[in-house]
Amino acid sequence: MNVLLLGSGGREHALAWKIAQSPLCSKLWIAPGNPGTTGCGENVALSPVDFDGLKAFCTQKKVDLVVVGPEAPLVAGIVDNFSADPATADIPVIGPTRDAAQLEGSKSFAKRFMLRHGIPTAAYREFNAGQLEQALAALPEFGLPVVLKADGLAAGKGVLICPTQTEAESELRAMLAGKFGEASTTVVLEAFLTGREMSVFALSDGQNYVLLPSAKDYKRIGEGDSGLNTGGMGAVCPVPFASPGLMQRIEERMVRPTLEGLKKDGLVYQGFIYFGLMIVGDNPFLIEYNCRLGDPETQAVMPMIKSDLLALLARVSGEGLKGASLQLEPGYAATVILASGGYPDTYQTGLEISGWSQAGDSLVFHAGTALSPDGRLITSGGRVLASTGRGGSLTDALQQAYAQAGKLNFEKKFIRKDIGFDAI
């Protein structure tokens, strides 16, 4: 098979890993790309979201799937753009219509969704720009900490956990200002709920799925779970925790409802459903969909994942997937993000890395790096590398990890330093 990834992240260079041992790919290009995915196969000068460009390649280079990571160009519809196009209609790609992909693409729209279908989640209110005022009477309504979250896209930086109201009626009116841009023309206010984070992710065929291995992503820059929300800064792979009866209740109480209310609603969904959960108690709560894999959890979710993926994408608009399972490897993967010093807010780029000499065969996943001019490996992006280790337990996942992070440097480097403790 031909097979076109679209993405330039460390998602990407996961998934790229994993598609390229597949004996039935023939021809992998990734778009755009990065540094590291060129060990995988081979990159392509085309955005995510150039439409146009990417069906001209697909049909001069006869491509067989289009495979989608990030969500921009799913809730951009070209799932849609693909199949209105007689040249591209019989090109499969993994992911959902441009209606169904408004589970990550509008946060009110999902809520909604999850209320119509008895889906539990958090007790939630929405206000637009001009609802200003009916929001700031509100907030007293969800105790504190309250969470506000931007409607629409906002690189995973749209989610604020507000301790105090002055902070809280602060945050509030910036995201109304405009804060995230036209993400926040419209909030969500959100009830608060303390419990273990966990996610989810079941690929669908619009009729079965197959559940892949659970993670639990560290989305807070600082130790402890402190400080601002980022794309997050590692991942460990399955979640300890997940219990038999949890996964159960999960499936039971958010995977299938989820399934069958995309079917009742007329939503198309071909692709990866991501589940961002908190668990309260023994009880799962339904906080987020994401409407492809998360990142930095594909860094951990790959390796675990002895099953050819590739195969069973294939199925995903071909056979279905009645029938399916997945092989899964023994015991855990971790993945520690090595970010530039000053992310999320401002910081620098351009900064040479080194250390690959020492770091061997670490299964290290790019995601903000580039090549100078000179050739030289360079700093591209806040989250710049993904390093993952595989272990018969967590703690030995972790340290290898961690030792192949210490190995790799650029300047101002930072490292979280107690990813996956509090679930070992």
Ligand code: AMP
Given for the second form:
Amino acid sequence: MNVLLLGSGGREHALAWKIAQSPLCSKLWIAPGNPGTTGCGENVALSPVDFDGLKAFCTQKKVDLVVVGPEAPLVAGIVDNFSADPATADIPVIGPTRDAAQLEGSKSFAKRFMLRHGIPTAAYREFNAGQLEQALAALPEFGLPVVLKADGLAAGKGVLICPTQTEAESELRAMLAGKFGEASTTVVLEAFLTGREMSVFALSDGQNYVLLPSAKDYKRIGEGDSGLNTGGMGAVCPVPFASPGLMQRIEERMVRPTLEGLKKDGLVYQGFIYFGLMIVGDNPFLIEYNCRLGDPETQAVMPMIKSDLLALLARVSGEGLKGASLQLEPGYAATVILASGGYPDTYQTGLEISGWSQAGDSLVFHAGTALSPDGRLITSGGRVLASTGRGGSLTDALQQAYAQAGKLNFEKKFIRKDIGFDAI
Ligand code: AMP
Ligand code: GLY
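Show the form predicted in complex with the named molecule, please, the one above being the form predicted on its own.
Now the full complex is given, and it begins with the chain already shown.
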């Protein structure tokens, strides 16, 4: 099969690494990819939202399958765009249609969906820019801290947890006045849930699904889950506290009702669904959906999958996933992010990365790297590299991930030192 993978981060490097191992893969292109993905396939200088460019490429190169890493092309309707064009209508794109991608694209859409289909979630109300007074009046209903969420996509920054009434009021005013642009002209007020976070990923063909191993990511920049939210500073897979009983409750209360709900609502979903969960006591609550895999969770999840992922992806639009199962590797994987000092605020780019030879051929996924004009590997983003370790125990996996991460260097390298330790 000829495969085109869209995206350029650590998640896409991990997907490319896994797809390239499939005996079914004859050719893999990554658009636009990064210096790491060149080890798995060929990078193509096309943006994941340049639908016309991507369609022309797919037709010319006889691409058989498109795999989408990030949410932007899905929310912008890549699935609908490809299927509406006779030249590409037969090329399956793994992901939901634009309407179904609203599960990630709009918090208000997602909350209404959860309520409509009886999926446990935190209590909430939503308000638009013309309803500031009502929103301010509703705040005390939620107690403290209170969670404020911009309705639309805000580059992972649209969720604020406000510890005081004063802060909540001023943030609410700022959000409804356009703090996050269009994304926050509607705001969701939500009750704060206390529990343990984890994520579950399903691959759905619209009827049936397979679950990937569970993962837990570490979103805050600082140790002990302190400081600003980031895209994710590390991940472990599978989640040690995800007992078979808990996984069964998650399937019964979240996964199946979601797939049934999509069908009832006439939403076509053939792709990955990410369930962001808070486990309160023994009970799962759904905090959010994403219409793609997580980053950096994918960098820990892919190495745990023994089965041929490409064969499974091909089934999504082919024979379907009925009866499909996923074989897993034994043990655990852990991923540690090497970030650029200052992230998630401002940080420098263009810093040279050294230590590659010491790290050997271990699993180091590129997230924000580039090649300088003279061919040196340099930083180009806030999250620079993802070091993944594997082991029979989570402790072993973490040790390996940290040992590798320690060998790689760039100026102002920042690593959170406590990834996974609360989960051991
Ligand atoms: P989201 O973008 O919805 O995943 O939110 C980002 C982060 O905010 C989540 O990973 C949680 O850590 C936190 N969060 C979101 N909603 C809630 C909630 N209702 N209660 C507690 N924490 C939350
Ligand atoms: N790591 C969280 C996300 O990918 O949304």
